[in-house]
Each structure stands twice: as structure tokens, then as C-alpha cells.
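Here you get one chain, nothing else, as C-alpha cells; it is the form predicted on its own.
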Amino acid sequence: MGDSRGPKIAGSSERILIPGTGIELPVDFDLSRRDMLKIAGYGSLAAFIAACGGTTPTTTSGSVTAKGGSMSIGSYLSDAVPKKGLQDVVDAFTSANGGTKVKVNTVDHGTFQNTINNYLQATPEDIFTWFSGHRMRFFAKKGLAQPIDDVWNDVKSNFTEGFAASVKGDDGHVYAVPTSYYPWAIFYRKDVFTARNYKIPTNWDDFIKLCQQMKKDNLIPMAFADKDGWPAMGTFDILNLRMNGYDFHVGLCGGQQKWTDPKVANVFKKWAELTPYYSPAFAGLTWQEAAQQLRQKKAGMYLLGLFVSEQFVSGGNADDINQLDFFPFPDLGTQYDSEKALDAPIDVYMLAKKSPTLGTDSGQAKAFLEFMSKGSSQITYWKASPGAIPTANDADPSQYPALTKKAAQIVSGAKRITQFFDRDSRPDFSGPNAMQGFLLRYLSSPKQDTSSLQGQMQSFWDSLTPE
């Protein structure tokens, strides 16, 4: 179980006694830094030896158990499909890691996201599920996340440079292990398009014409839901990216551009062309309910992330997932169409610096992060939650269905990739009291003159204390 990077104790067949344990080891036993991490992860040197194929030694005071200590995870994976995926990974980790006891505290996704700042400053679990991008760097900068450079040095060869860059803080330290990603696109059912002879639109005019035809055919053209607040951000992102370009978008998210800019007004005007085709009473619908409209053939299209597939997996009809497909957001006829920019958020696992148990659970927690860096572990999660594409280089793509392969392809073809508004902007501007609320107010009257709304958005930004 050792690796060539760690120091080795040269010697022959002589044996040494580990003080206070009653355990004898050969002098040439190979112990690297990774091995020491794993020993901590197993909770005891005895469990580590047993996992390597040796026998469990005993001490003079009794037997040494193979239990691997304990650790905890704070998770926003509250929907049934991803929740099962995490549990499957935890079960595999427990089995492989000497019986480590893992407590998972699952909180509703929206609640977790909106209260994360208070959570991390109180008594968080050792590990928490989170996102890369600005929001990862934000909490790292605030001293609420623990650097994991030691773990990363052992696993970084299993990730591309893009993923490596996504988990670095402003100080250059690594704060997370990237485990999955998913693109945003327009999803539809192949059988519905075939039956109605609908054509995939590649430009905005054809897209709107398709919406008009679907409405005539008594379909909801665009499934849409914004009870949770964040889904509307996905539409703002893609319109702003395609109309004003990647640089303006990330500058707007970060405060370098102004919300009062006429470019933002143009985004809202373009958006108003699409809103007549949305689901009725969308402000009271969850994204899952809108996904069911698509699955049940009540809606023709849905702009969302690949995680929409969760609702097709759990929908009851085995063929539903086979009918799910997507196409890229149509071109808008601007100079920025060539960027093919899109949201493709990366999900990560991080260590909570203020966890009251991290001091004693550090070895187990870091062993879990290392476990999550493996393609086999990410595939275990993906099998339960097919909307989450593994990030590890050694994940076996031969198992992917056509939908997953297509999703990976669309991301690789994008010249600019964003993480999603609430990950690319600061959290105190992304929440229900700010961007989420502003967009809901816009959507309540899309034809409005947005000058006043834009002014309020800029004033709110200006009122925030510097990060």
C-alpha cells in the first residue's frame, strides 16, 4: 500500500516493536506520507495492516479492533437520487476503510445554500458538500475552509488543469476535491419531438417559433420553476453570456461591471420574449415539479442542468431516461455566439475549519477526500445520480450512456465555462434577499422598464461591505 514518493526504512528481516502497542513490524516496512494518512484514516495501525492483507495484531491489554474512527459530512444532497449516491459512496468508503463511522447530516438544498455562512461559523460537520468558483474562494478567504494541499498533492495527477484551477483559493492553496460537474442546456424528450416532427432550433428566431408551435399544440413550451429562487439565474447567465460575452458576465458577477449598464437592460428585454411560454404559476413550482412536466409530456423543453435526469430516473417509467436528450442554447446572432459559453458547475467536497471534531477526525476526513478523488468512487455516485459526470481522469467512460457522453462533449467544446451565478458571485448578493429576489420581481412583470430595478440591484451591491 506504500508509494515510491515516501521514505523507506532500509533493512532486512529484522523486526521493531512499536512502543505502547505490542505490535511488531519488519524494519523494511514501507511507510510513506500517504500511508500515514491512511493509517489515520483507518483509525489504527492495526486496521491499516489488516486492510493490507495482514492479520489484526493484539496488544497485551486486549485486541485491537479494525474500526476506523469516525467523521461527519454536512450535505445539501437532499433529493432522493443524489442522496442515495452519497450513501452508496459512504458505504463503499466504510467497507474499504476499516469500518470508519460516517455521519451524514443532510439539509434541504435551498436551506443549506442560503444558510451556509452561518453554518460554517457555528458547529459544522468535518466535511461539507459545496461548489467550486467564487463561493469556494469566498469561504476560504474568510478562514472557514481548511486547506487540503497535502491531500491534493497525492491525487492531483488524476485531474485536468481546468479542474485543478477550480479548487484553488486566492492564496494559492487548495481547498476542495472536485467530484462531478454538469452542463446546463435545453432538455427535451426525443419521442415528443419525433411525434410532432419538431426540429432542433439553432438560432433564437427558430427557438421562439418552436415555442409558438408547441403552444398551439397545447404543450407548455418551456418548463420553468423558480420557487427555490436560483433556477432563474441560469437563464440570466446564458442570455448575458451570449449577448454580452464571458468577460462582461464574470465582471458583472464580481462587481467590475455595473448593473445599470444598458447591456443588462438588453438582457431583460430579450428574456421577455421567452417568458410568455413558461409554465403557469412558475413562482410556486420547484424545479422537480417542472421536470415532471417535461417527463410527463406536458412540457416540450426545459433549460436546466443535467441533474434534471434525476427526475427521469425516479419517475417510474424505465424508458423515460432513454427518451431524455438536450441541445445547446441557440445562437443569438451576436459576436459572442462563437464562445459557446455555458454554465457547467463543478461540485466539490471541502473541510470545515471550524468543525469541533475535525481535530480528532482529520485523518478519516482526509482519507474520505482521497477516496472521493478516485474514478471508481465517482462512478459509484454517478450510477445512482447520472446527472453528475465524474471529474477524475481514471473514471471509466465506457459505462456512460449517450446522454452523459454528449454532456461531456458539449462542455469540452465550450470556449468559456462559468460556474453558475450563485457560485460566480458573492453569496450575500446571490441569495433570496438580493439576486433571487430581484429576478422574481423582474419575472412578475417582464415587459417592465427595468431601469428602476437595475438601479436597486446596483445600490444593493454598493451597500455590501468589501470581501
Partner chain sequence: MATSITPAREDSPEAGELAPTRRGRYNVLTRYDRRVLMLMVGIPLLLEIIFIWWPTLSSILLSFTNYDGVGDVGPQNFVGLKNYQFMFSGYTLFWPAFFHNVIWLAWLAFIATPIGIFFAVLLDRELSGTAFYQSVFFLPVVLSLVIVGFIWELQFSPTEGFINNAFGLTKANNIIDWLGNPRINLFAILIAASWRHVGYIMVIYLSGLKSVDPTLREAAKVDGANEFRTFFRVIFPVMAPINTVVAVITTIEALRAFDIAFIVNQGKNGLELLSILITNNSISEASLVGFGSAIAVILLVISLGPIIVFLSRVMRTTS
Second form
Amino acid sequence: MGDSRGPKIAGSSERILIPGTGIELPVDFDLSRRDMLKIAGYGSLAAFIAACGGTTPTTTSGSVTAKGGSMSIGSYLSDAVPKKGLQDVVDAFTSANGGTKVKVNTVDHGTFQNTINNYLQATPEDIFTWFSGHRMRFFAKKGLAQPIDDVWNDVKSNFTEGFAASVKGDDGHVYAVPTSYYPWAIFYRKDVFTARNYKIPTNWDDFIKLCQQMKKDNLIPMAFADKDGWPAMGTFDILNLRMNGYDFHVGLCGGQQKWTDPKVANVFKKWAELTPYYSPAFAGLTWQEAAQQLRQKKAGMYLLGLFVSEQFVSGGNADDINQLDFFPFPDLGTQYDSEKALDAPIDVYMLAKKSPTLGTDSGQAKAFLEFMSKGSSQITYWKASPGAIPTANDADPSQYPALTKKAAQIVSGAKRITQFFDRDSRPDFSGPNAMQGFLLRYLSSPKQDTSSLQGQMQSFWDSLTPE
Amino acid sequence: MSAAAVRAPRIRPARVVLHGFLIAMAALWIFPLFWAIYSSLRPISDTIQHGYLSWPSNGLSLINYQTVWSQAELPYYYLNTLVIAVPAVVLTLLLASMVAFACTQFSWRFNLATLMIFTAGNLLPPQVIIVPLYRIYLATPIPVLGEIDIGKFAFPIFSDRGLLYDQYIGIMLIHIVFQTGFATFVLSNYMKTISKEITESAIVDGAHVLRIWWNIVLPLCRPALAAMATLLFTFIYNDFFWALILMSTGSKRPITSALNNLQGEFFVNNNLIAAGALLVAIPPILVYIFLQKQFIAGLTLGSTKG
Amino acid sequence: MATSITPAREDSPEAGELAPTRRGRYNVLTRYDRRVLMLMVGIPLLLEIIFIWWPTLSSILLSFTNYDGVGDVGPQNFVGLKNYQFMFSGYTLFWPAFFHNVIWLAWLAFIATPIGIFFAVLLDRELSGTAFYQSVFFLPVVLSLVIVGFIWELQFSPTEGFINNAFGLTKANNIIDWLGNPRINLFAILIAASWRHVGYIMVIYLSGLKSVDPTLREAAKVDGANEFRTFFRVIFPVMAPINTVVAVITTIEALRAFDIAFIVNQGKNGLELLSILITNNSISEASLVGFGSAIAVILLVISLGPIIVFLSRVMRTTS
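Since the one above is the form predicted on its own, can you give the form predicted in complex with the partner chain too?
Below: every chain and molecule of the assembly, starting with the one above.
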């Protein structure tokens, strides 16, 4: 797939290039749906295209970046593997940029997200790690992020239009540099599947049968962990996408569809077929612990993002990561199977407008953003871990770990892409005492009649101040 | 069984039952800590192989402590706490003793109201004031006067960003304010027992109030001050909430607040969690071992700390 | 309790109460002294008002707004009682959190505190080894609730924790998810919280018992009352001041409950508490400051109950 790399823009709005793969897909897109998509994030490839109609303000390049000096990064990359990845890139940047001193403030993932609003208003670092989608635009709209159109002007040739659209705010300005993305899929160990002669399930019935077989074989069929509240959203996303389609899902995240819709009840009903095969006591487990169940061959499968691989790297056994593989979520026999929709969130770096040092560090910070836009930097970043896929066009796929290559393919096979529930919906709806709590309540007895729960979800949504 | 013990204390069998009961309860009480120590001393490979409920096959080791200590850079977090707690304790005691002195040794119209303002403030749940407090911290300018560097540890005087937010001095300040309420209450209770004639005769002798406070009353309060210092240090050391919200630089957080940070990054299995938790618990346990009397005296002097 | 270290002139009748000669005393002070005294009280008072009471008042004001935590708050943010209406009738987590605080209080009041008092009563009898028992029960009191949370996670962890391993509850069909099952996790963390609370109450009560006049007990014994009766009829009433303190501590602890639940799972899935709802709304990505403040006001109003009880006691003993 490496032959058609480089800047390439789909001339017609009927076709789109998949980020990082060079594969073109036909898309149908209706501009009248723009409002809906605005809320749900440029979640689909179609939206990526639609958004590229906006004009990019231009800045004369040349004086954008600066060498030497210093700058700072606020990072949520607190787990060992990605933290080291960032440190490697920072070191490379320092030596490439005239010895720029970089201060990295690492705060644990959960606290960083919970306190992001306070953090960005107070004395943030120059650059901060964040997520694309609604979550990026939310802070852009509140005036807490600095537009980086000048940086983007310098680097945009290195990104597909899809990524270009994903970093644009509602006002048409660019607010972030996308540095990686990753798909959600069902992960498994090749050696376990070979030893037990398991077949990759392609439809729901086979999937459930495989679960039953694993249970007989004394494996936890599906590793699952929801102590942190957000992992369950991944399962909700994929079931809703495949059962009710991309448009409905996006509408639900954006409030145009109702939580009380029987279609939502069907999702919960389907989900209940899977929950008996989950890790015991999953509400008390972290995703890292569930990943260890998979790594230690206690569990057979795990629906999670590609970042699950970090736990296979940090385990210390080199063979673990070679055994890790994944397959796409099985077909459910609905009309939406053909969309092959999935969550493929994009992670980004942004400039914090209120950073007290941004005035003096602006050039260095922008130099770092440009540095992060290079394929070589992104590969440095992920060399230690196949936890995400580089976004730059000039990233050399031959240097990708095998798992990363495959991950890029599965995303390219999807006709519809969403970010993730908490990036596609508004933050006050996806928090611990809202959607996370609702899903945990559902999971505590999945066979329940969900109508009252759905009613609560809807009334909670209705209570939120309109954005 | 204990009822029987209570009923007839002088009969020996009842005594035995009572002791049996107390020993059982004591064993129950100490067990969680014992289990944490035991887990922390076992290499993770050993527990993966044999499960948690097993005898160590390859002996115990301090490897988990070494890992946590060096990888998580715990010494720096201890230092963060120290930099906040020590000045906070000293200043709290100074401020509180001044208020207590003025309100107990002299009569003003607003004595009682003043004491009530302090006491009630300490009883409020911190969450009630956190958001406006955060705003105040963002709006309060603090001079930047350089910093003291000790290796990787840099202590700014007084702020490195010109604000109270995200500063050692900010965390120190809220502890001082919050604990002054408590300390004032305790110290004023204590000073009420000091005869006013001492102050009176000193005044007649022409001593200034500052001298009376510093040279006469404070020395008389030494036991109470020692008790309060022990107690306040433990309270401040153990606090989790203020720094979680008012400090955004992960590496500047005091150790108890930093635990969350460390959990995802370094404490990747239960054995390491146990070792980390116990290392963080060492200073309070030292207080427990060497200053138990002062600690208890502090608690009971006040009997109010919520 | 502190009377053992009072200065020599304890016989003075005024000791412990305000001097009768108000005006006379005040006039002895020079102007300089009066200014110094003013500063001695004024500076701490100013800090207390700026950093505690002004934020408290602000929280009340914010509770009538839809302030989102960004920029300035103005009249356009005023929404009247909307936050309160939603909290009581629309917000599905308010009442669960409220009742979790009530359960917390009930647990401490009817289980943990009585155990602490019971231990104190047992240890008040001059047994051999009292010091040892007291030290053991007291140990958790010095630890922070965060550490207590970590230590008990090692007990409650579903597959790796001691309890499930010891009782053979780690297999899928009978596993007990102590911290993840919303029907039991509140009680699991209450056990952890009690581990600390019991020792705390014991120490305070024990110091109170030590100061009870021994002749009272002798007299009761002469009257033929058994230990049980002696405690409830004689000792307990005499301990009224300490009882109030213990009641206030218990209530305040229940209202302040935060750390363990926050450490375990950020206070969701059965561990919702008022303090946590305030934090998760006000200090969150979306920053619903107005709504969070409304919950804070409720917590404030409830907290004023024990605070007033306590202050009135202080007032009574002072005047």
C-alpha cells in the first residue's frame, strides 16, 4: 500500500482517502446533515470531506517556528510505554531544534481529563495532549485553545484531508495536530487460538459459540473491565453502530435521537447475550488488569483499542506482543454490517491559549508541533509500542510493527468511522456521574428491563444546558 | 461472650474470655496491614505462579520496594510534602496561638464570635468551598523570586508562575487557613486553663503583649503545641484533596495526592501497590511509634477534628 | 482533659472563664498593645474570611447560576432555582448520593462508633496489656484514608484480594466483586472507613472515661449495680460533653466522606456521595460549576446542623 503515499486529495466529494493507507472509498454525503455532524464530531470519512470545504486562513510561513529556548508539554501519557515514547520524541526534538529545553508535566490519565477545564484556564503548559472530535472543539469554542493555522499551513501537505477536517474547530480554524489514531477491535492471542483450534468468528452466532467453547475450556471468553467507566462505551458504540447504523449513533451522541428509542433497548438486549462471558467482577477491574488476563492466557478475547498492546509490551516477554492479533467485530446480520463502522479515535497535540509561557515559547512550541507532524517523529514515538498508528503521509509503513500495519488496514476497511463515545458526545453527558454511571448500572444486571434506565438517560440529556 | 466479661470482671474465666476477645479483635485489626506487608515482600513472579494465598517459594525480598522507590522517584514526593507541611505546621501554630492568646487572655466583645468563625470553618466539608477557592487562587498574584534548585527538585520562591495556583505556597496556605480553625479551638481551650493573673501582672509590670505571648504564654503551652504539631503534621501529610485540585503539575504534588498519579504508572500489580502504599505510610507510622502520646493528646485536647 | 498542665495558680476562681472586670482590664492596655492584639486576631481572621467564608458565600451565589467555569460570571448567568429543581426532581444521582451519605452516617453511628466506645470501655478497666490493645486499635488512625483505601483494596480485590482467596470465592460462578458490585461496594468501603473510625472514637472516649470521677463508680458498686448498669446509668450521662463531641465527629465524618470512594472508582456505580457529586460536576471536563455549587449548598446546609450543635456546646462551656 505504500506506493500511493504523499499529498493526495480526493478531487470529488464522492470518494475519500483513508488516512495512512492510500485506499480510496466511495462515500455518499449529504450536506444537509451538517448540523448533526457538527455535534457528533467529524466522525465519519464523509464528514472529513464535507469539512474540507471551509477555507483555511493562511499565514506566511517561515517565521512560525523558533530554535533553542524552551517550551513545555502537559501530558496525560502516564502509563510507562507511551510515556517513554513521548520522552524519546522530546529528546529527538531537542537535538533537532537547537537544544530546545522541554519540560514535560505528566499527570495521570484520569486526573488529567477530569481537571482539564481548570488546567487550561489556569497556568497550563504550552502544549497539551488531547483528543480530536467534540472534545477538541469544546475547548476551542471556550477560547482555551490557540489556533495553529500557521503551523497547519506548513504541515498540511503531510496529512490527508480527513485528518485536516478532524482538527478544525467550529470557526474553521485549525486547533490541533493529529499525531496518531487507533481502531477498536477484538484482540486475541494467536498461540491460544492455534492451540485450541479456535476459528475467527465472522458473525454473531459463531462469536457466541466461540464464547461458549472458551468457557468450557476454562478461559474467560471476553476480557472486560469497567472500573474506569469509559471502556464499556466501546462496546455500546460498536453494537449501536452495527445494529442501528452510523447515522443513528451519531444522532444519539448529538441529542437528535432519543435514548428512549426502542432501538437503544435492542442494543442493551443484544449486549446482554455477551455479558455472561465477561471477566468475573469486571466492575472492579481496570482495563490494564483485563489486558493482563488476555496476556496471561486467562482470557480468550478482548474488545478494546489498539493501546491494549502497551500492556503486552510492558509485560517484559517479547513473545507476548508477537502473539497479539485482532479481528473486526463480527457481523450482526443487519443492514448496517456493510458499513463496517468502528471507533477509531485520533489523538492530537494542541496549544493552550492561557499558557503563561506561550508568549515567549510560541516559536518553540510550534516547532514541536511541526516536528510531531513528521512521519519519522511519529514512528520514533510508537517504535516502542504498536499502540497507535502514525497519521503523517510520510510515515514509512515498512517501519510499522506488524500489528500497526494490520490496524491501518482495518480502519481503511471501514466505511464509517466514529471517534469514541466520550469524544463524539458532550463531556457533561459522558462523565462518571452520567453515561459512565448509567452503563455501569446497566451492566450490574444486564437482563433488566432497560426502559427506566433509558428514561433517566434521556432526562439527564434534556437537563443539560444547550450547547 | 464479652457481655459475660463485662458482667463479672473479677472472676478469672471472664478475664480470660475478655482477653481472648481482645486478642481476636486485635488480630483482626492488624491483619490488613500485615497482609499489605506480606504482599509487598513477595516478588510478583512468585504470586503469579502460586497465587496470593500461598507461602513464598523463593523467600521474601525487598525488590518491590526498590522498584517503587527508584522508578517512581518517591524521594521527590516526600520532599514535596515536607516543603509544604513543615512551614504550614509552624505558621498554623503561630497564627492559632495568637488568636487563642488574644481571645482567652483578654476580653473583647467579639471573643466568642471570633472563636466560632474559626471553629466552624474547620468543620466545613472542603468540597463546599473548592470552586470559588480555585478562582481566588487564579486571581491572586504572587511574586516570582527565582527558585532553589536541589537536583531535580526546584522550590520556587514564592511562585514560578506568578499565581497561587499550582504552587507549594498555595497548598501550604489552604492548609494553614483550614487548620488554624482547628488549632485555635484547641489552643484556646488550653489557654483558658492558664490563669489570667499571669498576663495581668505582666502587663502591670509593663510587658508588651507580644512579649507576654511569646515569652510567657507560649512556653506554658508547650505540651499542647507539641501535641498539635504532631497532629497537624499528620493531617497535612495525609491530605489528598487540596493538592488534587489546586496543583496541576504532577511532579509537584505532595506524596499522598501523587499516589493516584503513581498508581497507573508504576503500581502495576498488587505487590507494588502494597509496597508503594506502605512506603507512603512510613512517616505517619513513625509518628505513631514515636509520638503516639502527642498525637492522642492532640486528638483528645480538641476532640473536635472532623 | 488538659487541666493536668495548668500553671500554678489554678485556685484562682476566674481560671477558665472571662474576667469580670471587662472595662478595667481593657484600659490597662496601651494603645500599642491594643493595636498588636488587633493584628494578632485580625490577620488570621482575615485569612479565614477570605479563604473559607468568602468561598462559602460564593458557592451559595454560584448555585443560582449556570456558570460553566470559563471566564467571568455575570447577571446573564442567573438561572434562579433551576439547578435546585433539577437536582431534586431530574438528577438521578442526587437522591442515591444523599442516601449513601445517610447510610454512611447510620453505619458510623450505629456500628463503628459504638464499637469504638465499647473498646474504650473494655480498655478502661485496668487490664494487663491495655497499652498493647490500644496501640493496635489506634494504628489505622494515623494513616490517610487514601492509604486505608489502598490497603483494603488488597483485601477486596476480586481475584487477587485476600478475602476472596481465603474463602474460595475467586471462580467465575461464585466470585464476589466487593468493590464493583453496586449493592455491596458501599459496605465494603464502610468497613475500610470503620477500620480507622473505630480507633479514633476509642481514643477520644477513653480519654473521657479516664477523667470520670472514680468515686462515682465506687458508689454505683456499693449500690449493687452491675457493670452494664453502671455504664449506662452512671458513666454515660456523666460523659455527656464527650458524647456530644463523638456525635459531632461521627456526623461530620459521614458528611465529609470522600477519599476512599474517590480512590476506589471516582465515586460511581454505587459509591456516589454528595462530596463526590460536587467534585465530579464542578471539577470536570464540562465544569458544571453552577449545578455543582447547588449540591454544595445542600451539603453545607446539612453540615450546619452538627456545626451548630457543636458551637452551642462550646458556647455553653465558655459562658
